[in-house]
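Only one chain comes next, encoded as structure tokens, the form predicted on its own.
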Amino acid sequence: MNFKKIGIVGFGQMGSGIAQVTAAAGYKVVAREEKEELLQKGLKGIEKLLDKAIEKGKATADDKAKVLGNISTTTKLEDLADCDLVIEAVTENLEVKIPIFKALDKACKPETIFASNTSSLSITDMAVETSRRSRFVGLHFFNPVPVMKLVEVVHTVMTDDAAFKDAIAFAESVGKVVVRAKDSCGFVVNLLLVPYLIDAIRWYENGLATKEEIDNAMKLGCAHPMGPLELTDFIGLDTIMYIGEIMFEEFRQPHYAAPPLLKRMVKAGYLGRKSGRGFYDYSKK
């Protein structure tokens, strides 16, 4: 691996987190968003996290200067032309992702490796829309990126061994622990996690126990840091429902299907922490 410049498309919570750990590892980062205000918002988010790390003694002012100094921003995909690796971290929707990769395919040098940060969509579906199918991988970081140690590195049946090894080496170089996975819907974590969360919602809906009892059972009985309903609130009910729908479409197994309660809560706008209410009320916290 001889990566020097990394492109990141999408500078929201995930993209800015990936940019932060990549810049901290010494890479030059070019972050792209559609609007300048979104780029500024992402930079402010990184700066805020670095300031907190300095307050806690986990970083220095020099560390902050290094990270911010290694990040440049742009609204043009063409400015990622000379990047060695481009990581896409936009909305979890193939209709949004595929046009971006088509444009990048025309703009970037032939040896550039493309990666998607998707948590559930098919890497193959994106790769076949480009001329570099063998140099296309999944790099699934976890939120919050600066804290979570795991990256799922995903290969398709078309991925070249050298490109896959380079993607693994990159993830390890930014301080992450790698899990290698085939291009299967949900990869490893979501393939196991989402049915667990959906089952917890289904049994809560069926009156098995209260939400507090279900969460306490898994926290105290299985040493989980968060119960399944708490975790669903943290991730977002809409996100869990969306991933479940993708998995149901892929596998056609009923335990991936969203329970009626989950659908109703999402429709009502009860999305969890981000909306102030999910299975629990966060409006006063």
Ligand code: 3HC
Given for the second form:
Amino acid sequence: MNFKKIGIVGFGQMGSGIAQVTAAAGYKVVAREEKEELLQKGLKGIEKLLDKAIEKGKATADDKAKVLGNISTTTKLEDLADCDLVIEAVTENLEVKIPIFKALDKACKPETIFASNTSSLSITDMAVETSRRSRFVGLHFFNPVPVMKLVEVVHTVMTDDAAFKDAIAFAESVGKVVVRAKDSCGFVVNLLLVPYLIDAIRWYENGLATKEEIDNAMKLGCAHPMGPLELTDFIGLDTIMYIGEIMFEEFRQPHYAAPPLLKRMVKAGYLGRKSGRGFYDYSKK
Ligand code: 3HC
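What does the same protein look like in the form predicted in complex with the ligand, given that the last one was the form predicted on its own?
Starting with the chain above, the whole complex follows.
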């Protein structure tokens, strides 16, 4: 692997986290968003995290300058043309992702490896839309990216060994531990995590215990950092509902289906931390 320049499409929570760890590892990063204000928001978020780390004595002003100095931003996909690897982290919707990959396929040099950070969509569905099916992988990071150690590196039946090895080497070079997975819905983590979260919502809806009790049970009984309802708020209720729906579509098993309470809360706009309210109220924080 001789990657120098990494493109990141989508500079939201996941994209900016990926950009931060990639830039910190010494790569040049080109981050692309549709609008300039989203690029500025992503950069401000990274700056804030680096300032916090400096305050805690866990980073220096030089570290901050290095990370920010390695990140450039653009609204044009063509500016990613000479990247060695492009990681897509946009909305979880094939109708959004596929046109981006098609445009990147035209713009980027033939050797560029493409990766999607999708949590549950099929890597194969995206790869077949490009002329580089054998150099297309999944690179699934976890939120918050700077903290979570894991990256799932996903291969399809078309991925060639060299591209897969390069993707693994890249993930390790940004300080992550790799779990390799086949292109199967939810890979490893979400396949196991999402039905657990959905089950917790179902049992909460059934009146098993209060939300605090359910969360404390899993935190204190299993040493999880967050209980399932807290974690659903953290990830986003809409995201969990959406992943559950994709899994239900794929496997046709009822335990993946969103419970009525989850659907109603999403409809009401209670999406978790990002909207100020989910199972808990974050409006005053
Ligand atoms: N970005 C970067 N760093 C963050 C952060 C963020 N959003 N939130 C917290 N941190 C850092 C803090 O700066 C702190 O760093 P330090 O140890 O170097 O000082 C460290 O994380 C601990 O933070 P706090 O002390 O503020 O808070 P907690 O101890 O409560 O930890 C947490 C917060 C790390 C989010 C912890 O609660 C946790 O691990 N929760 C579970 C998260 C999880 O399961 N994520 C996976 C979700 S699934 C997923 O992403 C897949 C997707 O496809 C759905």
